[in-house]
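Below sits a lone chain in structure tokens, taken as the form predicted alone.
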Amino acid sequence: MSMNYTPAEMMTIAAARALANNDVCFVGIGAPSAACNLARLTHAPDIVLIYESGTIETKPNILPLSIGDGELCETALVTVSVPEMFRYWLQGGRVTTGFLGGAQIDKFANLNTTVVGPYEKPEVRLPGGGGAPEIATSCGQIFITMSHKKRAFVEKIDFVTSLGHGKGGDDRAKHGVTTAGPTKVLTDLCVMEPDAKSKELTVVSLHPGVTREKVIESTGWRIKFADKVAVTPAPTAQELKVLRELQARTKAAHGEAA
């Protein structure tokens, strides 16, 4: 079968489809931003996108380079202060879905965006938490989108920046966190959801042409598969067209930085 789309495009489109028209979504920069704006430009025109810098109901024509990108403020319904954004909107329970990525993830969907290696002497110092720890605990649910590689999907993350399901089971609730936490992880190979009881990530859907073996060899723990594993519907011509046009506009605006 000739694939006329890339694994990254499949991941972004699968992530976009997970969003609903009535969602209020707290958007991370990068892959989450592409997915959320694709949803807005296709099946979810009324979705409310919120970025950490305080921009509410923003409708960027190009993808932002950072939360400080002027495109977000210029196309927003309103821009509020960062303390108001977090205290009133996020911690006030007004955001249905948070969209995050990370450098490392474990089987319970805990995320690391802080360091690779020991904290005192890291091999790599990452951008840090920013608002992600609060997004992870205060949004109604969390979607995570990441490229599926063994160095990212690890048995034990080097630092817990954002709480997923902790040590599994009801560990999240034991910390006094009442929101659902990560309900979907969307990669360039598959879609995973936490097991209802153990909260361990389980493959529920494989992208077209992806084998179980490929997922197993790309994961740093013994990955589990659901009893019935679906095949993710391939991208439609319309989804690809809208995504590629968005990325082309972004590249034209930002040049190499994009």
The other form holds:
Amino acid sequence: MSMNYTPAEMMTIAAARALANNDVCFVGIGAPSAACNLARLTHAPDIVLIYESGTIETKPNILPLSIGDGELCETALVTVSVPEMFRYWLQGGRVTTGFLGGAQIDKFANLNTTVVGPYEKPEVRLPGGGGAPEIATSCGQIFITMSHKKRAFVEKIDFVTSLGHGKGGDDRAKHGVTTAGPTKVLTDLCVMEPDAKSKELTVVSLHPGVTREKVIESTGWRIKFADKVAVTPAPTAQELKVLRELQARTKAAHGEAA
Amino acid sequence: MAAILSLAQAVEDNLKDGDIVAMEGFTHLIPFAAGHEVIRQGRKRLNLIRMTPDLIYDQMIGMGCAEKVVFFWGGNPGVGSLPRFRDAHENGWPNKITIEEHSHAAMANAFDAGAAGLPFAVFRGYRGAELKRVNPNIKDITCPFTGEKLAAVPALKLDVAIVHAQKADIRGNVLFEGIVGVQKQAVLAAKRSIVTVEEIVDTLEPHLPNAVILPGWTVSAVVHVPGGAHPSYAHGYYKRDNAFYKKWDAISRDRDSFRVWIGEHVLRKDPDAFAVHAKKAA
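Previous: the form predicted alone; requested now: the form predicted in complex with its partner chain:
Entire complex below, previous chain first.
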């Protein structure tokens, strides 16, 4: 079949669509940042984006390379200190949706961004959890966006950097957590949501042209499908235009040495 | 009352081998010129605290300044890893280091508790997170009023804080603007502090009553080092040198090319070398 967009673009656009105009969103770098800003530049112009550097209601014209880029501060309503950000804004329960990614995810949407292999003797040492442990539990709900690969979607993650639904069922609540946790996982192949009871991730929508077999072979556990699996609407011309312009501006800006 | 000193003198007077030191700045205002001076003076066995070690600690670790690193995210933002940090942690080159790993919220709270003179920080965190298993400095504590189980980490108590800011006045009062991170908390959590600045002015004008200002009597030394945050950035002055952050990956991946770079750009240079990066936005 012919496609005039890439799987990565489909992922970003699907993630952007999941956000609402009245969301207050805690944004991670990379795919989440692209999705959140695409939402702001399309259907959700009033969405509040917060980055953990302390920038509140930021409207970057280009995507930041780091969560502390000057662009975020220059376009923010206000910039607060990092202790204030974590204490008043995140822990204070003012964020509706947190957006995370990771190196590994399991069927209950627990995430690993710390280490592949044992913590004490890593095979691959990753940069670390960043803000994820508290973002995962303090935001009203969590969206996760990651490229769908067998080595990332694994039966057992090597390290639980941030809590998803724990061991499934009501395990999340047993950790004293009252927020909803991961409600959507958006990949370049499909959209997954946790089963209402077991909390196991279940495919609810396949992106256009993606087969069940492709999702099964790209997932490290026996992935479940909802009774009715939808087809994700293909990106619109407008969504692609806005996303590509954002990425072109970003590329031009980051290519320049200061 | 802050003394206005040369960078060499400020480091000489305030930073000793084995000190617990935080050189803060959140992507923004990272005190690179001071880091280079610490390398030139050959400080050893430092207990290095930084929320994100960034290139500044990659350079210091690679030159053998560190014994321990306390951090929450050890990468090169948007680029990849910190090769010297990993080589020291995984292979003990040039010396073995230990790490203490936290979350962002934990370190932010720990700096805040340090500035407040408290023994520990309490926050709603680390729930279901595995760092609790590998870091003995993360404990549970029960709220005496509600019974809620919360997380506790020790306050950061520093020997020295080193930060960079836009401006100081001639009395050593320091003004920070833009992303302010935990610089104020770090200085107030430290016994001694060094602040490098883009400019020293007669008075901090215009008068902004709610600006982030550290009074000169809370700072040990102020040093005029224009461009001293390069390759990070100084809001209102110069932009982040993203191209250098990308280039660092290749320089730092190899021990020899790293040493050659340090020789050329640190050991055989002085703080005036940063002036070429200094500029003030119109």
